[in-house]
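Presented below, as C-alpha cells, is a lone chain in the form predicted on its own.
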Amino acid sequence: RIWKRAPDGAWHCSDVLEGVHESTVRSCAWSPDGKLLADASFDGTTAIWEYSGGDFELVDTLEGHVNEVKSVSWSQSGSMVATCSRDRAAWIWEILPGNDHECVDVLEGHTEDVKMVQWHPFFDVLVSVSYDNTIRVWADDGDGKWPCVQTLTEAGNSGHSSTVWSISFNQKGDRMVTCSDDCTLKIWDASIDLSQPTTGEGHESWRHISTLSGYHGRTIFSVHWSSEGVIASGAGDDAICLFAEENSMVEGPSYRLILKKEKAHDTDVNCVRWCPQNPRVLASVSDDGTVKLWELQGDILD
C-alpha cells in the first residue's frame, strides 16, 4: 500500500499495489531518485514497480532465488539492487536500459537465511546479515565480482551469538549498528578507508566499539540510524527504544538510552524507520497489523 499525506494532515492510502505475488511481501524499498519500488516477496520473486504521471506500472520482476526473499535494497547510485533470500545467498542485480535487470553475481557465504541486506550510504560495499548468527562484508573487485572481504563472528569479532536481523548506516557511513535474537544491539566502526575495500577474508575495515544489552526483553528485529544521530530499535517485547552517543571522558564512544516506549505495539514490532525529510519522525510497524507514525520531541515520543 502506497500512503500519501494530505494537507490538513491525514495519511490516506492512495494505491495498493497488487495482483503480483503469490505470497507475502516481506520487505521494500525506494531507488535513490524515488522513482522505483522495489518489493521482495516470500514467492521467491523481487517486483520493481515505477511511478510515474501518478501511477505505478509494474516494469520488470527479478526471479532467481529458490526461496523466500528476505530483503531487498538500492545501492546509493540507484544503478544496483540486492537481494537476500532463505536460499542462503544474495543477489546484486545490474539497472539496464529501458528498465530491464541482470544479476552480476550470487554471493554465497552464509550458511543460513541471510535476513537483511543493506548498501553503504556512499560506497559499493554491501552488508548481509543472518541466521548463522555473522555479518558479512562484500565489494567489488573491479572485475565484476563481489567477494566477502569481512566476516564478523562471536569469536573473532565481539559479534552476535545469535540471529542477527538487521543493519543500518549513521549518516557519515563511518559506523553501523546491527542488532539480533541475543537481545543486543552491537555498534562497529571503519578503521579505514571504505572507497578502497581490500579484497579476501580476513579485511578488518570494521571493529566492534560497543553493545546495548538489557534493554530490550525479546528478540530486536530491526534497527535504523537516524540523520541526526538516533538509533531507534523495535522488538518482540513490543517496546522500541531509542539511543545516542553521549559526550564521555572514557575512552572510546559509548551511547545512552534516551527513552523506552513500553507497549509501542499490541505485539512484535517488526520494523522501524526515521524519516528521511524529517529526521525526528518514527515509523515502526507491527504483528497487530498496524503502521504508527511517532514524533521526537525532547525525551518523548509521541
The other form holds:
Amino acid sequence: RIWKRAPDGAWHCSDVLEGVHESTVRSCAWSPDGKLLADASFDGTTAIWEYSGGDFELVDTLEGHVNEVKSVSWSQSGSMVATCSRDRAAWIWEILPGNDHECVDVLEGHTEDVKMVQWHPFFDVLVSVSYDNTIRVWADDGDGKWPCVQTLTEAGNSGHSSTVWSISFNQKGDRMVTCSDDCTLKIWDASIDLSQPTTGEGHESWRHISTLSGYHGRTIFSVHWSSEGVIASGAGDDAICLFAEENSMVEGPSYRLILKKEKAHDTDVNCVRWCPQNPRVLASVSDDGTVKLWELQGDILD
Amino acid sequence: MPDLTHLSFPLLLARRTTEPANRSSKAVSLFRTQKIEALDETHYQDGYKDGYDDGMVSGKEEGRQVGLKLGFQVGEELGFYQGCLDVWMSIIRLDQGAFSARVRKYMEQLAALLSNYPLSDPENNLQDMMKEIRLKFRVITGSLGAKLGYEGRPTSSEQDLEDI
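Starting from the form predicted on its own above, please write out the structure of the form predicted in complex with the partner chain.
Next comes the full complex, this chain leading.
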C-alpha cells in the first residue's frame, strides 16, 4: 500500500499494488531516485513497480530464488538490487535500461534463512543477516563475483547468539547496528572498505564496538539508524526503544537509551523506519495491523 | 534375606556334583562341547550363505529398478538443460548480440557443467553437481526473464536422490 500525506497533514492510502504476487509481500524498498519500488514476496519473486503519471505500474519481475524472498535493497547508485531468501542465498541483480535486468551473482554461504540484506551507503559492499546467527559481508572482487569477505560470528567477533533479524548503517557509513532474537542490539565499526584489496599482512575487519542488552525482553525484529544518529528498535515486547551515541574521550563511543515506548503497539513491532525527510519522525508497523507515525520531541542531547 | 542365601547354596552344591570326577570323562565332555560348537558354526555358515545369496539376487533386482528410475530422471533433467543450451547456442550463431556478454559467459559455464557431469561413471558429489547445474540454469533464465523451468516427473526427483 502506498500512503500519501494530504495538505492538512492526514495520511491516506492512495494506491494498492495488487494482483501480482501469489503470496505474502514481506518487505519493500524505494530506489534511491524514488521512481521505482521493489518488493520481496513469499512467492519467490521480487516485483519492480514504476511510479509514472500518478500511477504505479509493474515493470519487471526478478525470478531466481527457490522459496520466500525476505528482503530487498537498492544499491546507492540504483543500478543494483539485492534480494535474500529462505533458500539461504542472496542474489545481486543489475537493473538495466528498458526495464530489464540480469543476475550478477548468487551469494551462497549462510547455512540458514537469510532475513535481510542491506547495501553499504558508500562502499560496493553488501551485508546479509541470517537465522544462522551470523552477519556476512560480501564485496565485489572486480571480476563480476561477490565473494564473502567477512563473517561476524558469536565466537569469533562477539556476534549474536541467535537469529539476526535486521541491520542498519548510520549516515556516515562508518557504523552498523544489528538486532537479534537474542534480545540485543550490536554496534559495529564498519569504517573499513572491505571491497578494497588489503595491503600487506592481515585482513582488516569490521569489529564489534558495543552490545545493548536488557532493553527489550523479546526478539528485536527491526532497527534503523536516523540521519541524526538516533537508533530506533522495534521488538516482540511491543515496545520501541531509541538510543543515541555518547562519545567518551577515554573509552570511545557508547550508546545510551534515550527513550523506551512501552506498548507502542498492541503486539509485536515488526519494523521501524525513520522518515528520510524529517529525521525526527518514525514509522512503526506491527502484527496488530496498524502503521503508526511518531515524532521525537525534545532535546536528544541532554 | 535368609531365603536367598538358602537358595544359592544348594545350587552351588548341585553344580559341583555334576562335574566329572576323573580326567577321561572330562575329555569326553570337552570333545562333545567342541562338536556342538562346530555344529553351531556350520549351521550359522549355511544360514549366512543362503541369506547372502538370496539378498544378492533381490538386491540386484531392486538396485536395477531404482537405478533405471533415477537414471531416467537425471538423464531427462540434464537433457532438458542441454536442449535449452542448444537452442541458445543456435541463436548466438545467428545473432552474436542476442545475449549480453555476461549471459553468454553463464551459458558457456552451464555447457561446461553439463559436459562434466559423469553420465557413465558415478561419482560421489552428484548431488552437488546437479545443484550447481540447476542454479546456473536459474541464473540464466532469471537474466533472460524467461519463464523456463524443468518441470520434472510427478514424483519429486529431489527426494529420490536423497533416499540414495
